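Here's a solo chain for you in structure tokens, the form predicted on its own.
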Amino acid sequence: MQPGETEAPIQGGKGLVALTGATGFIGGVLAEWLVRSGWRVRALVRSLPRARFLHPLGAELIQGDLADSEALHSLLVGVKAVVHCAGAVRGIDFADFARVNVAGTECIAALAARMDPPPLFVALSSLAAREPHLSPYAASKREGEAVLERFSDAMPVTILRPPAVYGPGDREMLPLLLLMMRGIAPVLGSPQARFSMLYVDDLSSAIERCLVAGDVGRGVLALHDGRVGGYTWDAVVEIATRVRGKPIRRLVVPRGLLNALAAISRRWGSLTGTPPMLTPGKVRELTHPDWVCDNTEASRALAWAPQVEFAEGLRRTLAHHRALKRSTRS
């Protein structure tokens, strides 16, 4: 489908699913996954014109934050499921994160488990949890899955943690993608480093697949798209050669250029108080030598497959942005 192009919605009748982060870059893309599935979606949405998208999917918008009980309840009453995709991905200290990735999880949780009957919760945390010492970011995410824990008795809670995930509509990983399309590949932290990565489309059909299971009782899930042992830079830009059909030139980012710009837009983000990405803790997430993960008990728990490796998420992201373009040209 290209972009600006919809589908009729499918009136599914597998039920009512309470959607929070929708009008994000993950959020999106499940809430359309959701509905051509089979499912109604009831989304909460701090902004109706930026929800705009969602409306040719006949999902029901709810204005609010996860800070208004009001909007919360009115989220929550009748859905069969939660699917909290609301997180905080900027930010300086770890007040800026806690808001939401913890404060925000405790509001949205403690409403849910209060329902008669209680809903499915799912949650999708991030792999940098397994890591809190890292990162303001990642220790919010440890303490927001740590408070859904407290609740796992009064409520099936599943959490997921993806690892690093891209696919169309992404803004954080494309200009990498983009930069390799044009021959240079920057490598950040060590070219021995390893990590997994996740397809947009995957992640959607794995939090599907919850939905479907139900009470898996496994706590905490992790994901990845079926490459064992994940990329080394080695791999990745051996991939992006092949996709672009041309040599790539590979370039060491050294670490201490990285903490000087994470220095200069966390003092930037501070004077104007724009929450910046890049800062210490970012340098130290995206330079840790291991983000390989494990996915045979996700897969094992919710009967569920990765489909799209590197090579072909790499195609399909870059001919999304490609058909983007031509589109806000003509």
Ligand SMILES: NC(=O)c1ccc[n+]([C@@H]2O[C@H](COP(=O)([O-])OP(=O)(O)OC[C@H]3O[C@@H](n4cnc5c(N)ncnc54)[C@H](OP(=O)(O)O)[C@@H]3O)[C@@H](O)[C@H]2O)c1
Given for the second form:
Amino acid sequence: MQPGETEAPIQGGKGLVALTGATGFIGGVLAEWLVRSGWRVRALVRSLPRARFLHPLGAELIQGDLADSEALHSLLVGVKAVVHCAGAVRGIDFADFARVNVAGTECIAALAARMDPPPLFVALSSLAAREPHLSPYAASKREGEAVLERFSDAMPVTILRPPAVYGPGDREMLPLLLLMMRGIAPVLGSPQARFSMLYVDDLSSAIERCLVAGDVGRGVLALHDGRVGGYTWDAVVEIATRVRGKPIRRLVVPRGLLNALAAISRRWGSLTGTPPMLTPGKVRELTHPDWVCDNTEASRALAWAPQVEFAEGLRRTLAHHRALKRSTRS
Ligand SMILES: NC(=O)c1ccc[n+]([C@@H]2O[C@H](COP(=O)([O-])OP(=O)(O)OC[C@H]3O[C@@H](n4cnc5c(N)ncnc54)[C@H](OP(=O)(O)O)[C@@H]3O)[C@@H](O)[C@H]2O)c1
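Please give the corresponding structure for the form predicted together with the named molecule, as opposed to the form predicted on its own shown earlier.
Below is the entire complex, every chain and molecule, led by the chain shown above.
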């Protein structure tokens, strides 16, 4: 269901939501989803030019980052709910991730908990938090959850753990999807590995359901696209083959090669000061054999049902990519 399809909310009539991470992949889609679902959005953004696309949505922009308590206060005053979507997804060591995912989360949660009345606080963690030993990113997301749990006496807190999220605007999974459409499917890690996935619109609808549901009690809710037991690489390739309409060749990428590429990328990141895409921790995440989750609790607590399985999500992502390419050419 598209937001507003069965109901016609008065524009902004559901209330004011403070959103972090709106200039990112998930936050950008979510901002639009929330506005179309009848919420007013006030977004914390670090860069006003990057947030230009939020103007047509009527979103109010507060410039600042998660360490800026004045900006956070302006963000939070008078809001009904907070959706904390900002996060560091690239970095080299734990400190890189913890600055945002732990300390930044603590700053905004501490201020929100002191508001009168305190807002509902919905936070995007990650399924990676289930395996904190795998990488500094995973450890930081788990620690961020622990921080939030400390504030759950002072305000209602809902923590969501999405698996790999993809869709229009994503840059992490897109290269892999495009490669498959060229006929090559790199199989990263064990061919027997299983993983859940989630299309970004379904994540947005789950978050919106959180706002409507209010306090669903403590705990962490895992989300996936409705495919019980997740996907194997074989299943992904089979679906992509149908979408492509031509065969796709599997290319098993040995772990040793991934580790070598990660070492180079990490070194390059240290030298240039740019967060690397591939690190030894990312390789451990990518090659972990079990990223399957269970969304029964989330579906029950939020009265939420995902709509987009991988075949449809892939089609929509590719269509968006093609449209974007056409518009940048013209
Ligand atoms: N993508 C996935 O597959 C996935 C899966 C599970 C969970 N998640 C979680 O979902 C959240 C969003 O992920 P994403 O894929 O949308 O990442 P993204 O595209 O990298 O977006 C990250 C957002 O966080 C903002 N941000 C980073 N550091 C900040 C700081 N110090 N202060 C204020 N804002 C800051 C960024 O702002 P700038 O634009 O200024 O950099 C950007 O808006 C993250 O918490 C991530 O851990 C993602």
